[in-house]
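Okay, so here's just one chain, in structure tokens, the form predicted alone.
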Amino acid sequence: MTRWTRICALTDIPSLGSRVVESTGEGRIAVFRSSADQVFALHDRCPHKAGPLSQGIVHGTTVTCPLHGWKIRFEDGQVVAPDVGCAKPYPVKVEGGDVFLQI
């Protein structure tokens, strides 16, 4: 059964930054905030060499892995071509200024 869990206030995540959530069953999840205040969540592990995506550079609706520069799309976790792979995405929403993650 999935449930929505409050993670933090939207303002606790820096614009173009991230916050890491430790999930008992899922491991580390990175929650990102775009410059347009959209939020996205991905497994905090690049599919290439397991780099911490939470430490990557956020631009638009993608994050660039800090290790080797792979770009991962927030909406589906897919790596941007020509590279191939996927980081697991998680449903996330903002309500009343609070960020909720579905695990």
Second form
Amino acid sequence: MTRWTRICALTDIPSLGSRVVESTGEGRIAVFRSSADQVFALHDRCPHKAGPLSQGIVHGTTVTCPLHGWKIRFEDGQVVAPDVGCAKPYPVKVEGGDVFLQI
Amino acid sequence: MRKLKLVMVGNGMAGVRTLEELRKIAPDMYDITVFGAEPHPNYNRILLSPVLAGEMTIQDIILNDLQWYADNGITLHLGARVTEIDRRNRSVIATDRKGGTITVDYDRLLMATGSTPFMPPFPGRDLPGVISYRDIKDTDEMIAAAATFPHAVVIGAGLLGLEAANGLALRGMKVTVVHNSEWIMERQLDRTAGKMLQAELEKKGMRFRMNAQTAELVAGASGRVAAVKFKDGDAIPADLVCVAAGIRPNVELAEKAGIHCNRGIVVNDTLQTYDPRIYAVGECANHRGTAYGLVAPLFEQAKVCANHLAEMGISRYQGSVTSTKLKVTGIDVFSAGDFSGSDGAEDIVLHDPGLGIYKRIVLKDDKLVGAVLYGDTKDGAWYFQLLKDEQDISDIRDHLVFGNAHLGDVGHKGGNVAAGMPDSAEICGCNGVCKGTIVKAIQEHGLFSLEDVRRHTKASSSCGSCTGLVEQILASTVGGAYQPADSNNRAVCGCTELSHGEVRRAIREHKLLSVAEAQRHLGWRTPNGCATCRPALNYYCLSTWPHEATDDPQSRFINERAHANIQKDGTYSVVPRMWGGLTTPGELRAIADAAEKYKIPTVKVTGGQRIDLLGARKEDLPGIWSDLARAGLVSGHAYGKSLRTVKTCVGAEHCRFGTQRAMELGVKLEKMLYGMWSPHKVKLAVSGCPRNCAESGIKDVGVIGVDSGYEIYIGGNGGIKTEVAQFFAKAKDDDEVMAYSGAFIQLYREEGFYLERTCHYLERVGMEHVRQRVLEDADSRRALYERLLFALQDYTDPWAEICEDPSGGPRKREFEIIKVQEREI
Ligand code: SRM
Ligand SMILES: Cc1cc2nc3c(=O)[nH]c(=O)nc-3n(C[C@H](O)[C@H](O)[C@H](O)COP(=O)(O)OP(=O)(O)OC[C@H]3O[C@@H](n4cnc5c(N)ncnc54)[C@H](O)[C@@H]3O)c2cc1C
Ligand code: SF4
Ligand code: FES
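Output block for the form predicted together with its partner chain, input the form predicted alone:
Up next: the whole complex, starting with the chain shown before.
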């Protein structure tokens, strides 16, 4: 069973930045915040060579992996062509200024 | 809002490229309708030659399949020829395959009708078996004829004629090439190269008839062409006659509609015709008196035209320099620019008939203006780049004709060995991409630019040292269609049209103080830019407006945000500064203690005279820093586009040969530059005497002590391509060294492009410029030095700043991991 867990306040995540959540079952999850204050969560492992996506540069709703520059889309975790691959996305929402993650 | 209607006439390479560019920048602005007289979707016309030669198939050369048009919502009428443009009512009228009429209204019309082959008016030109060489239909006809008949005659020995002749010969026909001047390809080659090429093609079995005037084409008993008769009365058998006597811009339709034409549809720098609603691109257009017949200029036009169709109005097309390469497998010919021998031009020729090599380069006012290469064309792309960049070649003139290899090695600017490499040869060492992969990607995806290749293969997208090789491969795979960008004017990235120079200027002139402000002001296409442009913009704002611009941590690469280097496994390395390579037992103890306390797996002495703690966990970084800070250690910036190290030798302090106190000066320099951000990393060294134990000869600024003072060298680089630093100035004491090198570094900080090391900066602006600003003009030097010191004043150590923040502020919080426990419900 999955449930919503509060992880932090929205303001704890820098705009165009991220925070790392460590969960017992799923391992590390990167939670990103866009410049429009949307939040997204992806498994913190690049499909290329497991780079920590949380450490990449965020632009639009995409992150560029810090290790070799693959670009991963937040909405579905798909890698931007011509590279291929997918990082697992997780449901995440903002309510009353707090960020909730479903795991 | 109602969408505007765009109609395009001509479904060829220039037109469809314009649509592609338009979809990139204004995907929703137009409803697009395309008319193509040919029954095929857009294909790569230049690859018809390999198709004829049997090296590729039609399927291989399709650039945009029907699905592409559907995906982009483009209404496509294939096999439909536009017969009339009604400018008053703004509509076009076309006849479809079945003879029906289609009428479509437009708000904007794009003419991309290409050219028509020129048929000289000799009798017999309408006979069956007489064709030109332009499209798939012609190619199919030639392939069919080659299967049945023995004799082919090609009229015209230009690029196209020779490629046709080669293909027909490979398909087993006896081919004679008829040409009306003294040597072949006379528009692209000089006499010597033309004759060498002819001899080579004769060896492949082609026959040539030079200075020949065709009188008529004679029919045989079947009514098909059977012979070519010359004005001197001679005749030769011909079952197939391919006429390749030149092309004429296809202006029939435009002329009929009353649009001003003069050897092409006349357009201005925005590709607009005399009717402001109508644009023209490609071979049908005449821009500043030239109608181009190669695809590279057409692609440039497409980009500019799309920009204006999208009503962005910021770019202009200003004409192109073209180069040509003959696509006949096994034969290497390259030509570019002007080599007709105009006033004041000088020739340098290297001719080795034994090896079949001929190179001629033409110089004018210390610039390269033309090049013809035969037999060894490896340096073609390099020469073409020098030509386009209008680079001053006086320094390398002695070696120029011998090619890039003689200037050092494979180099940053242009490789020279790609053509001869096997497919298995590794080109990009960083990403492990071999030549075959690149060639395949170019062919399968129809790539034309370096950017495309980077995107699809990753080659040349990391350290960039193989860029020259990749450009070579592009040039040899797509022939003249490859157009290297003018290196100084490349767009920063896909988010903008503007180059680094233009962005820098705008930030200065309009006092732009943050990444977001710059993006807004400069019309960035993407909401927050990308990982390429944001760090550059951030640096440009900070370096132009120190203490005023706002630093944006999110626009910095992770290393600069975390003040440590990210490792392949996501851990970090920590390198404390050791001023001038000096340390103390107390500092060493603190490092040892931190390494033990935080279970650092690897402790290593770096190549920069200090100690690296490798494998630290991100969440431990603030702890490690505060432990180190207590012993007085600060960040070494081993991660930044910033001052790295100042290497020193023991110098006159201890060494029996030392003439100057190297350690002391090294420490002073490092303290002066501490906390400096720069376009790329900056490394210095100070040696106490010319034995140069600190390796000052390969540093951005290298200082060598001599009896009378110091010698300063600049622009050295020990990295990807070793570059020996150039002598810059003599200085009498430490203060002078600091003022001179400080002023040079500040000049580089103000003028360098992001990720340009000092050696590349120096190559771009020239040593003379730097000497002028730093050595000859004392006021300028003083002002530069003062601006450097001003920018660096009050710098606080980032480690201390983050870990000593008592409020546990957001920058510190980012290092913490949020732990959650999943519970079974
Ligand atoms: C740690 C060190 C190797 C060592 O163990 O000795 C090192 C490690 C790295 N170097 Fe280096 N370089 C190190 C000395 C050098 C030197 C030698 C020197 O400084 O005297 C050079 C050649 C000199 C020069 O730069 O001119 C050098 C030339 C490079 C280059 C090529 C630069 C170029 O312009 O060609 C890169 C790639 C880049 O910067 O784009 C690079 C990049 C890197 C990076 C930062 C790669 C990266 O972006 O992650 C490496 C980080 C490894 C890590 O995981 O921490 N490293 N690197 C050295 C740190 C010195 C220090 O104390 O700060
Ligand atoms: C065999 C061959 C080899 C070549 N090799 C090279 C090379 O190595 N390097 C290089 O740079 N260039 C090469 N070229 C030239 C290059 O192919 C052209 O410069 C380029 O294709 C021109 O593009 P365009 O869009 O202007 O014209 P086209 O690609 O010719 O497109 C024009 C299209 O418009 C259609 N059309 C015309 N009038 C109408 C109308 N009234 N209604 C509807 N449709 C219409 C035509 O049918 C045609 O399909 C080669 C050309 C050929 C034929
Ligand atoms: S430390 Fe430098 S040379 Fe060694 S692998 Fe990394 S980048 Fe390459
Ligand atoms: S690990 Fe992400 S790009 Fe290589």
